[in-house]
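Presented as structure tokens, the chain that follows is alone, the form predicted on its own.
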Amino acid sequence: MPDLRLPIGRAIAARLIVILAVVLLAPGVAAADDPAIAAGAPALVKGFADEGVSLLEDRSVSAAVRAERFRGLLRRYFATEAIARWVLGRYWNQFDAAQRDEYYRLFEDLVVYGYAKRFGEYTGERLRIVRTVLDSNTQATVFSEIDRPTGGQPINVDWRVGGRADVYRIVDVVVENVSLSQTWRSDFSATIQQSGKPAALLDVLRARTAQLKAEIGAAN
């Protein structure tokens, strides 16, 4: 079965546990047609970064309650129902309304609950923004570095975010060019592919998810 026992899969899941440390922000924006998504994106990551942190370094909570403020700040600057769509991929069409519905949650929960856990985790990383290049006029990338307090390479930490309108949100993560999303999407197609059944990936996630809020100390 493929490894589900962290939020991302395989050994990425330690490093973007950094991802929230962001202290300093130093934007550069690339050459753009479209000045609001090129100012908008960065901005975005800066705000998750600022709240992010102040989330991090706040230890007078249990690591249930910061597990829920995390659920706020997921729900605020990600994208999380396109993520998780995209991340069924054609198994979506072979899931009923229940099913949909039930995924979604059991998705919220798997990253929530994943980083909850390894919210002590943190260092004092710190994350650069190094520019932001257009993408369409609906999407932009944000591109960072993560700078570790022993030193030691920068992590590269791209933020794909996507919007119009002034409303954006992030839809993707990309650590040393490896997807967030894609990693998810290929882990939860071989568990079906490995079962037989679409279903038996909801089995899966109640399992991983109720075993990650025990752990934490969450209520069910």
Contents of the next structure:
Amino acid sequence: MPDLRLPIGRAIAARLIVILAVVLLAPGVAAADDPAIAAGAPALVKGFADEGVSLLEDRSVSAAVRAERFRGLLRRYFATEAIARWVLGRYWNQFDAAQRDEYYRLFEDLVVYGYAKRFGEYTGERLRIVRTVLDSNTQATVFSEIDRPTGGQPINVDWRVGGRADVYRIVDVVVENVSLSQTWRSDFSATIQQSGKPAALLDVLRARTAQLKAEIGAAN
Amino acid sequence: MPRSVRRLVGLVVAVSMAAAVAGCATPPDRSDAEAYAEFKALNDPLEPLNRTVFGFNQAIDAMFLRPFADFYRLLLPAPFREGVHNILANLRSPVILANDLLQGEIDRAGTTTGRFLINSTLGVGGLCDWATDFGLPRHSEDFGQTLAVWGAPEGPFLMLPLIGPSNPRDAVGLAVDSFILDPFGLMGTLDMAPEWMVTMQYVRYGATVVDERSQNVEELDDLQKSSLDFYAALRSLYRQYRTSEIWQGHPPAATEGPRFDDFPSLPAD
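Form predicted together with the partner chain structure, per the form predicted on its own context:
Okay, now the whole complex, with that chain kicking things off.
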């Protein structure tokens, strides 16, 4: 008889352990899967939007100073190097260390001066975060909307955020389903193909960033 | 066949012949796998010709379209332009409805019908878009998208004279929308349109071109300034935009793009 009870008792005990394990560990498992980036990604985007708005609304400083402040924002919120590298695609391997360094610098300048030029057009738009979708444990998309100054349907802006632990960065901005990174990548690879050699991209970038920078300086 | 259709057919024939003569981009050698993959992904075997057409389009734009659009924006106040835009959009309702139905989108077909009824009456011939306030937001639809939903491949990228970025699927779609699905266009195709209607159609097409150009002034300026190769940027933008439209604004998430999780500078957890 005890031989019979023992297995039953064991089976029940085993079941209990399983149930306990599920109940007790479930939040832990969920947290390991879902965790930080689900809250971290929207917080990052909100942080960038808030700081961006105060930068845009502060008209007391010169355009050049605002451009450099924007560079600071960019470094804190965006994985600029990862973006620059992906944008270059297969030509990355054809650049030597010095070319890569210069490319990083020029890419950042292109973004900074290209956008800083348009800061004057800002008319008080605000960004609303709609929802966050986890693409993987290390990648999330934050969906947001920006109201148009003229009314009508808001502009959809999706932010792709990547990261681990508590370090997150924006890796792409998708405006009305058009990815900035994707567009740059096509643009850059066409520039290289038109000239026939990767190093020519650096010449074009050098000329363009110098021109943009001069225009911003002149706007003071 | 009415003159407009014959002209379009003539244009397509001329472009195809020019394509045959002007030649195609030389594909890279297959032994260079990366270069060959990139060539396939760009899907622009007619690039040299397309770039020539793009140059022509830009010249026409600089000479006529852009100045006209600028004048339009300068001389007429925003509410007036909004009204013109709404009327033109309302006129497109039958085309949108036909494509909603052809794609089996019954809900959207209902929205389009409701919008047309409300805006044509309360909205005074489409001048005001009240339907959006009634919870029937505007959406776009065209036969190029319908073909995509039906599974037709897009074909190679095409830069059409005067029309701009396209591909064979969208070019066919544009012709079907303009000459068959559009009631006024269909009457013209069947030579059933009275003289005044033909004239009004030309006015409508002209107004559509000016309206669209005037709506895109900043966007195109931005793209031109921010890109190194305007043609390539426009090509990429057009493809992404069409993909999004085909998926009704919710394209599948990109599987590739920059990532931040595989960078060694990050502290491991």
